[in-house]
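In the block that follows, a single chain appears as structure tokens, in the form predicted on its own.
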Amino acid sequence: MTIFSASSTAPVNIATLKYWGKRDKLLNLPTNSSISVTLSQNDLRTLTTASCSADFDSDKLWLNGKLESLESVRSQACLADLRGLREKVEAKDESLPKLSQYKLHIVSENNFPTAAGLASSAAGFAALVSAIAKLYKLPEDMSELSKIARKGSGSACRSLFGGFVAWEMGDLENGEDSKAVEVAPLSHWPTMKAAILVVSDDKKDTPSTSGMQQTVATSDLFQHRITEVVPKRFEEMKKAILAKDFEKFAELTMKDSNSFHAVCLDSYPPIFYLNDTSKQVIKLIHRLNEQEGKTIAAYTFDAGPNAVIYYDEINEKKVLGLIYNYFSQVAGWEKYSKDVSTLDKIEVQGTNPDIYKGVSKVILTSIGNGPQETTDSLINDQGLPKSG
């Protein structure tokens, strides 16, 4: 059996300017542009091996050891686009194997909880598109490929770049101008760090897709957000990143997180992604910044209760000191590369000492690179997932 294969990893990205709402459900075209930070794959990544063979009888996907359906419209759209691009490559060189006509076996693994508000679908579709693009030896650049990843999961388009990434919403009905572009690479601001408080690793009550539809259909605040608030913020956020102005970046990040959750709350019936622990973390960060007399930490929450706290490495002792003071009993600190005793144990009056009970894990990470080709393969010589 001849099997062709390629493997790629892809990162999680966390939006600092949120995408929420679609103007075209099928093409995953957003109602507003967005900006995100790509996180390090050392801590959060999807590894995907894509393979094809004339001997495979159907397309198959295994995710975290479990056979999953590839029949969804989203998955089919991605595969059709990638096969179409491969057909163009084959048409130019008749000596190439007709990989576009072979069925695919795709094996994918996350090193973090799936569907818990940690952008697993973004990393997943970015890794899938990246791995198949490598398998097919496609000449397209990452912005072009981001248009395909977008059809799988909107925010997946941003996971095709490292550093700071903008997803330009575009105007065209066919989505050809709705793509991800780099705002600044990892090397521009390498001292940006993130601490993630995993508040819940359960699947969320309201999936993002249905939540967006509900908000677009019922929220009065939503139109104001997409026409007035976000376009202005989009330009301000890009400027703050290019200027490495953490205080402005932090203010915009927190305001946009609050604005996003406000339109969720303004949906009818309301959508609650934040829980009591999330709200306590918000208060904690605001009080830390007040005590410092300047903004040294910023929270953001996607469609889930997990807190992502951004800070610059220069303020690590204080920001992580605060988090360690209240969450030292939670798993994850063993990965901290320095001595925790050097952190400033900052206290904030009025904080519930039991706040740590609402958090299952701390993930300490930093800004990271986009997809990486790897020789690590998840597929055996029969075209099936490797066991163990």
Contents of the next structure:
2 protein chains.
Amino acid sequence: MTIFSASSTAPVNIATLKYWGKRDKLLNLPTNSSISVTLSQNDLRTLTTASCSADFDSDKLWLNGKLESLESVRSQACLADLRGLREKVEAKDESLPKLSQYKLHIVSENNFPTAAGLASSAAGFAALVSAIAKLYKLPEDMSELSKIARKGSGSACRSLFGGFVAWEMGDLENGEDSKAVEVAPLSHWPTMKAAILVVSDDKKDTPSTSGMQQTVATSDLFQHRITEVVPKRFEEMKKAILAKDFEKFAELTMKDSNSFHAVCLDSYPPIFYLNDTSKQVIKLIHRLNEQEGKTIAAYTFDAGPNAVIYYDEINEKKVLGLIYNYFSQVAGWEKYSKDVSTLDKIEVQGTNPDIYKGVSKVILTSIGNGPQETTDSLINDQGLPKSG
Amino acid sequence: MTIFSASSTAPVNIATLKYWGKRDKLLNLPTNSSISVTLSQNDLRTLTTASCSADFDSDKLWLNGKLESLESVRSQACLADLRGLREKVEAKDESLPKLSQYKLHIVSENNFPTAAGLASSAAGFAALVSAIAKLYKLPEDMSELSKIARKGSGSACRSLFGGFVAWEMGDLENGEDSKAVEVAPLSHWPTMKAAILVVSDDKKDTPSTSGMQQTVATSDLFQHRITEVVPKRFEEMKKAILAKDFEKFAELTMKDSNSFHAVCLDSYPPIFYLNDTSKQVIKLIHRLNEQEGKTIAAYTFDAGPNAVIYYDEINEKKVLGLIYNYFSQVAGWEKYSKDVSTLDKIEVQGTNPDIYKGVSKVILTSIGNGPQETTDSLINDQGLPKSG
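Now that we've seen the form predicted on its own, could you pull up the form predicted in complex with a further copy of the same chain?
Starting with the chain above, the whole complex follows.
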């Protein structure tokens, strides 16, 4: 059996200017541009091996060891686009194998729990697209490929770059100008760190696609956010990143997280992603910044209660000192590369000492690179997932 | 000792279109018009006796048995305005006693716990103004007096009327056109009921005055709320009230509560008044309405976590049936005028059975009348509070 295969990793990204609202649901075209920080793949990444063979009967996907459907409109759109690009490659050189006609076997694994609500679909579609692009030896650059990943999951387009990434919303109806671009590479500001507090929550959140549709259709404040607030903030945030102005970057990040959750609350019925623990973390960060007399940490929350706290490494002793002081009992500190006893013991007034009970895990990570090719393969010589 | 005295009660009102934002802090001039329902004084009222005498040394206020200061700018503004109007009365008829020159002793009592966050300052200033207006035999109508109450506490102006009340924001810089007017009297829609869930909360809320200033100064969505969203909703809500269209009234009420809390969340730092229990109550009401296939109940939340649920008496078996089902263990049902066993047992899917733990008290009440003169006096013949 001849099997062609290639593997790629892709990172998680956490938006600092939020994507919320689709102007085209099928093409995942957003109502506003957004910006994100790509996180290190040491802590959070998807590894995907894409393979194809004339001997495969059907397209198949194994995700974290489980056979999953590729039948969704979104997955189908990605595969069709990638095969279309491969056909062009094959048309130019008849000697190439007709991979575009072969069925695909795709195996994908996350190095973090999918259930934790950590943007796994973004990393997943980015890894899928970059592994197949490599398998097909496509000449397209990352921005071009980002348009395909976008069709799988909107925010996936931003996971095709490392560092600081913008998703330009574009104007065209066909979405051909709605793509990710690099704002600045990891090397521009490598000291950007992130601490993720995984917040326990018993309730099921509103899925983001239906939540977005609900906001677009019902929120009276939403149009103002996308036409007035975000376009201005988009330019300001890019400028703050290029200037490595942490205080400005942090303020914009926190304001945009709050603005996004505000339009969720203004939806009808209202959508809530922040819980009481999330709100306590928000207060903790504001009190830390007040106490320090400058903004040294920024929170942001996606469509769930988890807090992502950005800070510059220069303030690590303080920011992690605060977090360790309140969350030392939570799992995750064993992965801290330094000695926790070197952290400052930072306290802020009015904090409930039971706050740690709402958090199940701390993930200490940093800004990271985009997709990486790898020789690690998840597929055996039968075209099936390697066992565990 | 000759003591002149008069007593008046005043009700609590709960806004269905929220007042949030001052354009003039000293005069309590709002950035938008608002609408409220006045609640029955059987359950929630302030009783105030105002007295004056040539023998009193200084202005004094006893609130719920405790001597309180009248030195605040707000209280001083109310007393000065009322004395000014009395002077005009005295100028027209020289035979009248010069009450405007006498010091005042004011005694005020609430029939509900002040601490519960139930708009007690609105009832308090409305009762103070109407008791002194009666003592001074002022000819001004309630809308005129509402401008004085407004200077004490913005929303107090709405407590000078029963039924459905609008506070027209006005345009003038001196506030002379910023006053309460009746939208419809109690008799127009006497079957409007309210159930208040007093939500336990350990944290101190942001005081509303400073919260409003923070929102006005920092929220990017706020200007859109006051210039676009509220003016339209103000007209629609008056129309719904006049048409006794509960479904429309309810939808507008819920949307406006959410919009108000959204701009709080969009403030920087964000302001949170809803807690996890509040959010569960919101979901409970939406699920009830979905299940019934029509909107039979509306929630609204002021600057705190307490829920006020409006419903028409025609749906009492269902709405109270739902509330009793989830909150039967909470104090307050002993005051229900009917037999709780006659209520429907309404369940909605996905409700946490522990929801009652976040609620300390249920207050079952209804729409009510404005201030009432009364012969009950809280002051003895020495000009001091009658003992307990």
